[in-house]
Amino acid sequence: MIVTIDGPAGAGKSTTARELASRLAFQFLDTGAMYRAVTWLCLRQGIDLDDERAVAASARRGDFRFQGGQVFVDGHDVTREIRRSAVTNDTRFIAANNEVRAFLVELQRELAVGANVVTEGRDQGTVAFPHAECKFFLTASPLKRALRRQQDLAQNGEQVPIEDILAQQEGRDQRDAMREYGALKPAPDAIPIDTSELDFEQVVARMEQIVRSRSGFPASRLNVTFGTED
C-alpha cells in the first residue's frame, strides 16, 4: 500500500509520514531528502546549478543511501547538512530540474516496490504515485509554516529572523506552484488537512484512522512493529 502527503514547506509532512509510517509500520520516504541530498552533492563538487546537465550526470553517478532516519551521500553521513540554509535555499536548482526529478521519481518508485509506504514530498499523488490507494494534501497559515522552518533552522544552530523566512517561502511556493514538471499541486482524489490549528497528534490520529480504514488489511496486521528505513 502506498500512502502519499503533499503540500507546502512547513506543513509538517515529514514528521507527520514519519509518525504515521511508525504507527502503520510502514517504511518512510523523504523525498525532500533526496533533492536535498542532490544539491548537496553538487554543491560539494562545485559544480554549478544552472548546468542541468552536469547536474543530472552528478545525481546519476551518486550514491545515495537513506536508511534509519539518516541520509548518505558516497559514504558521507548528510543527514544534518542537508538540513542548513545554504543547502535549502539551492534546492530549488536541483527541483526545477527535470532530468533530476524524473531519475529521483524512478528511484522512488524503485524504493516502494513490494513494501507498504508512506511517503512525503510535492508531487507524489500526482507524479510519483498517481495510483496510490490513500493520498493526502497538507497545508498550513504562511505563518505558521514560517514558524515552523525557524524552529526547524535553530535546532541546527541557525538562527533566521521571521521576515526573512516568509520572503523565502513565498518565493519557493511560487516557484514549487508554476514549475513545469512536478508543480506543487493536490491530486484530485487527495484529502487535504489544514495543520494551522490542529496539534501534531490530531494530524496523525486522523491520518491513521483514514489510512486504516482503506488498507484492507486485518488491523492485527497493522498493529506489527518493527523498524523502518527511508
Contents of the next structure:
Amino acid sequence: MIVTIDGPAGAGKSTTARELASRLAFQFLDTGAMYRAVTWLCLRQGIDLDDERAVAASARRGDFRFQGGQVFVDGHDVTREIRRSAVTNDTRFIAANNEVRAFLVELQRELAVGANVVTEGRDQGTVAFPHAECKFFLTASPLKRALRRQQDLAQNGEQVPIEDILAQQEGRDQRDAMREYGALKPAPDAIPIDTSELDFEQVVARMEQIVRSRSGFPASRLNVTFGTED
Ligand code: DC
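Could the form predicted together with 2'-deoxycytidine-5'-monophosphate (DC) be given as well, to go with the form predicted on its own?
Below is the whole assembly, all chains and molecules, this chain first.
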C-alpha cells in the first residue's frame, strides 16, 4: 500500500508522515531529503548548479542512503547539514532539473517496490505514485508555515528573522507551483487537510483513520498484515 503526502514546505508533512508510518509500521520516504542530498553533493563537488547535465551526472554517480531518519551521501552522514539554509536555498536548482527529477522518481519507485510506504514530497501523488491507494495534500497558512520553519532552524542552531523566512517561502512556493515537471499541486483524488488550526495529534489521527479505513483490514489486524517496518 502506498500513502502519499504532498504539500508546501512547513505544512507539517515530514513530522506527520514519519509518525503515520511508524503507527502503521510502514516504511517512510522523505523525498525532500533526496533533493537536499543531491544539492549537498553538488555543492561539495563544486559543480555549477546551473549546469543541468553536470548536476544530473553527479546525482547518478552518488551513493545515497536513507536509514531510519538518517541521510548518508557517499558515506557521509549529512542528516543535519542538508537542513541548513545554504542547502535549502540552493535546492531550487536541483528541484528544477528534469533529469534529476526523473532519476529521483525512479529511485523512489524502486524503494517502494514490494513495501508498504508513506511517502512525502511535492509530486508523490501526481507523478511518482499516481496509483497510490491513499493520497493527502497538506496545507497551512503562510505565517504558520514560516513559524514552523523558524522553529526547525532554531533547533538546528540558526536564528532567522520571520520576514526573511516569509520572503524565501513565497519564492519557493512560486517555483514549486510553476515547475514544468513535478509541480506542486494536489492530485485530483488527494484528500486536502489544512493543518493551520489542528495540532499534530489531530492531523496524524485523522490520516491514520482514513488509511486504515481504505486498507480494508480491521485496525487490530493491520500491523500483522502490513508489518514491514524499516
Ligand atoms: O520538503 P523539503 O523542504 O525538504 O524539500 C526540499 C526541496 O525539494 C524543496 O525545494 C522542494 C523540493 N522537492 C521537490 O521538488 N519534490 C519533492 N518530491 C520533494 C521536495
